[in-house]
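Form predicted on its own, single chain, as structure tokens, below.
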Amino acid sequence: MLIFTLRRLSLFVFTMLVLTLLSFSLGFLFPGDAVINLSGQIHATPTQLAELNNAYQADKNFIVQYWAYLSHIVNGDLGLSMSSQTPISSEVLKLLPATIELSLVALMLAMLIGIPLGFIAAIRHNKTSDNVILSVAMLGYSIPVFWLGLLAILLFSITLGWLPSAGRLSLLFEIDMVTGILFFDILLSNSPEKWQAFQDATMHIILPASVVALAPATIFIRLARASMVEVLATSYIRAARAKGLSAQQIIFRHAIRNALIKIIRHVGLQFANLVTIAMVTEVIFSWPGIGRWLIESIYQRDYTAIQSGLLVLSCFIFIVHILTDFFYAALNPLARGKKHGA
């Protein structure tokens, strides 16, 4: 497990390299000053500017200023928003927390949704209920994102009035922010309100989520699927069925456990198509997070933001990504080997 840590912490740190040096490239590639695109200060005067220079390098050769690049951001320096001149790294631990938020429950309901769909399918293989778990998760993944939402706005706030079709809590409640994470935030407050908030916060977050869940869950219906019809296809499953044990035995016992193995190696990568459906749908449902801030900085030109904003995220999905790896290894020890591991 050692060896297998340090490998995945090595391949972290080559990645966060290779993003730094793509995040810090595209300052030469907007148009503008590279410094100016880096530090994001366009107001600058001929004395800041002059710091600017000595600060970053910019007389140096590449390999020296890219150097003092990363020295800013490991410091947390990833400069100045150029639209609102505030600190891009305090814009960054003000929204995130809402996009972790929006995903994570985005990815527990297509989780607890996609997967027994996918397992009853396999069980019901190549039967009428197989075929129609498959005919609706390929419609499901066919429907576009935003068309969805706008659906889903148009029924389910504007025509039915069950949900609200924007923000994250009404504005009835004050809950201060102490993690970020909405939920945690109202179950630490000391407000006499707050079992209100969280129904509030509930409600909210019902709608976008279920739009993110959509295409991933789709995924997770067939990839549930085809293990679960993999392992139902083993000899020790065969075995178990000569034993005389039952079809719910068999499933309860050695399948779903064998079969989720081989789910969970997936969700990270499924994670990153998540997050991508996330950030157009925080635009359509006003979600205050990271995704719909980096598409207002596109539109606003802001490129400080927009080259800051795409390294926090992508280091974000790589930690998720990461971590799913970790949880894969230590349920599966073939995992930890040098033929997987790598």
The other form holds:
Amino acid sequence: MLIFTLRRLSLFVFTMLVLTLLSFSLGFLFPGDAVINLSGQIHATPTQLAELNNAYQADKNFIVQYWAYLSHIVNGDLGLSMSSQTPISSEVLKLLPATIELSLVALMLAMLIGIPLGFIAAIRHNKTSDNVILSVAMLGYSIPVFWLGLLAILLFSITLGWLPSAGRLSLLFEIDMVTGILFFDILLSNSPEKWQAFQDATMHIILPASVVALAPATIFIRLARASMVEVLATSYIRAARAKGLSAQQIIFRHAIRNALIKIIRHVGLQFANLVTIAMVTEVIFSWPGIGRWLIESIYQRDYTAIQSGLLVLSCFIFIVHILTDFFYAALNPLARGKKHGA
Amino acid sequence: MNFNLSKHTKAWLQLYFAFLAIFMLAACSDQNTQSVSQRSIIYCSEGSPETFNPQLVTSGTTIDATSHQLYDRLITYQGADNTIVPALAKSWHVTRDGKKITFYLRKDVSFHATDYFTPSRKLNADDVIFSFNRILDANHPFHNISGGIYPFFQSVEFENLVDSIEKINDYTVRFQLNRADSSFLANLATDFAIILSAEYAQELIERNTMHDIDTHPIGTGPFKLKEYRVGSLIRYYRHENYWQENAQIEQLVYDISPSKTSRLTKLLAKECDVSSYPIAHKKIIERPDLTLDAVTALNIGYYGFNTKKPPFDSKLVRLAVSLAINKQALVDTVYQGEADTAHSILPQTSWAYDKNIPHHEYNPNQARALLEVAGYAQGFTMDLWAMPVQRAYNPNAVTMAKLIQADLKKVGIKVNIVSYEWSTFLRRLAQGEHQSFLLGWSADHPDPDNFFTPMLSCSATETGNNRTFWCNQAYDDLIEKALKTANVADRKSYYAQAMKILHDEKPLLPIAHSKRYQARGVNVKGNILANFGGISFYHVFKQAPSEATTSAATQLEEQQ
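Having looked at the form predicted on its own, could you now put up the form predicted in complex with the partner chain?
Let us now look at the entire complex, which starts with that chain.
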């Protein structure tokens, strides 16, 4: 497990270096002065500009400049947003938790619905319920997310009036940000309307999380189905049947566990996909997350925000990948021996 | 390989999915947030305020967000006829020559106590003097704090009008004017003439954060500021020690939503209680749970002529062109029936409006005859400048220009439509490069002078505000006389005569007085909109949902 951990860590460090190199080069590729693109200080006076040039070692060669940039990032200085002139690191700290929250809820929703449905489809292999589940999954996978989001707002918010269409929490509630994950913050707050706020936050997350969850859920259905079909065809299941175990015993004691292991590997891979969907969904539902912020930055040609935002987001997705790898390795000792990462 | 699940397992599976479904729908009950939302109003506003001090701006968005929520004035307007009534001043006295105005202040008026300031005293004369000296005195420590520009007060030449402000005692303040001006009280009752706290200003000097005076406001108004997030929200709480009865709602939140469709969505999804500038009026009227409010705003959209340039230097041509335009068609098409047709520059809701003013007639034949008399039997070619932006008084000037073009073609006049970028358009207009133009005017206060002097007086030709460059001594004398007297009947008669002159001379053709709209849930009661100036949430409250449904049902029955 130690070697496995070290391998993953070195992979992480190396990938991060490549990512920072990419984001550093974006500073030169975007129009305008590289130092201003990296620092975001568009209103710098000549003295400030000289200081910036010095801080980013602009007169030295590229390697020194890259090193200076890297030390800024390591110190948590991602520059200022060109449009709002606030430090990007504080913006990211404020916005990333909202995206994580939305993605995690969506992931859970996708898993809770997709995996059991996939298992049922596999157990009822080639029967009507299998076909129905597969067709629904296919349909769900093919619906464009922006269209689904708008449709959901039209139906559930406007026509039926059941669920709110925008934001994370009704503006009426004042909840101080502590962890950034709203549900925890609500529980931690001492507001007298805590439970109302909690309920309101739940209402707000249902629509966007369901929209984000749809595509991964359909993938989980197919993954779970394939994995279960594969497990059910193995010889140990056949042996168990021959021994006279009931269908329930076989499925719950042997099949599900083994099928789940295979699925967990894909959860990490699905997460990157999920975050991409979440970014689009954030725009539709005015969810105050990093995706919406990043897309707005693109509209506003806020180069500093674009490069730092991409860096943070890719770093986050990479961490999730490594974590699922660990989780998988912990569940499946066989995986630890493998030399290369997923 | 197939497995046949026992009934038991099937039951468990069904239970699992049922549980998921229930979990997802659990929160969909209507009761949620009710008790907080019952005590609060969410207003979906169209933009972020530039500042929290209405002295510094004329922007409607800022006035809507601040003026009536946070502050009070010495005097204020009340009722449908907009009479001036006491506010922070319980009474006032004007000397016979109209040059000395003394205000007697209320004694028990508290300022807001907030996270950033706790007042130690009540309102007194120092606060009034501080608020106005900040504008008048260029050497005042706060004069230049936010740029030193006070647009409304500069436009009415406040610093030339007011000679000095004296404190007679703690609760008596006297304004000494250089000349009598009957619009002075009207100006003091506008949204701009708010009273700030001198004590707070003193504390800011000590803290060396003088800029806070305009960003962290302290006033005497019915609400106090709790939180402001640029581009996102403004949160106000009720001012518990308000000098009048406290506001009925506890919390007032401005949900800043610049997109028209997102405001509509939020309104339909009940995420906001009131929405500014709604679209899809028909949809809102159709819904039983929403109402659409409309007030005719104090404004005028008009077609103006440059009276210094041929052919519009001829009165006959101006009259002929006016007769050739089908004004009703312009109002119907451009405003889609959402405006009143204008008969003079003064809206019908103003107290000085004269019902006897002759209405515009559309008569192309007479127009042709007049053109012949004026020596343009063959017609002529002219430029028409159409404003490039959308304004309440003219939502689509280019369409209007095209309609005018078609009308004038029928009497032999060829029209070229010209448009520039907005600031260039205004600058070139002020320089008089145009022949004719489409523009408008929105009033800052209901005093009729606000229409007559700034738009059409001789002095306004010099400042570039009177874009018709029409200067008529008889008209100027009348509006000056009207300003010098305080007698309402006399003023009314002077203004009626002035309107008659405008009707005969036709420096411009008044087209429409547009309306201002707002949408809200039927359970939100109380007046928010006024026909001029900013909105106020002081009298707003929410009805319990059951009552609201009943009243909506009653309304429906009444309609049937």
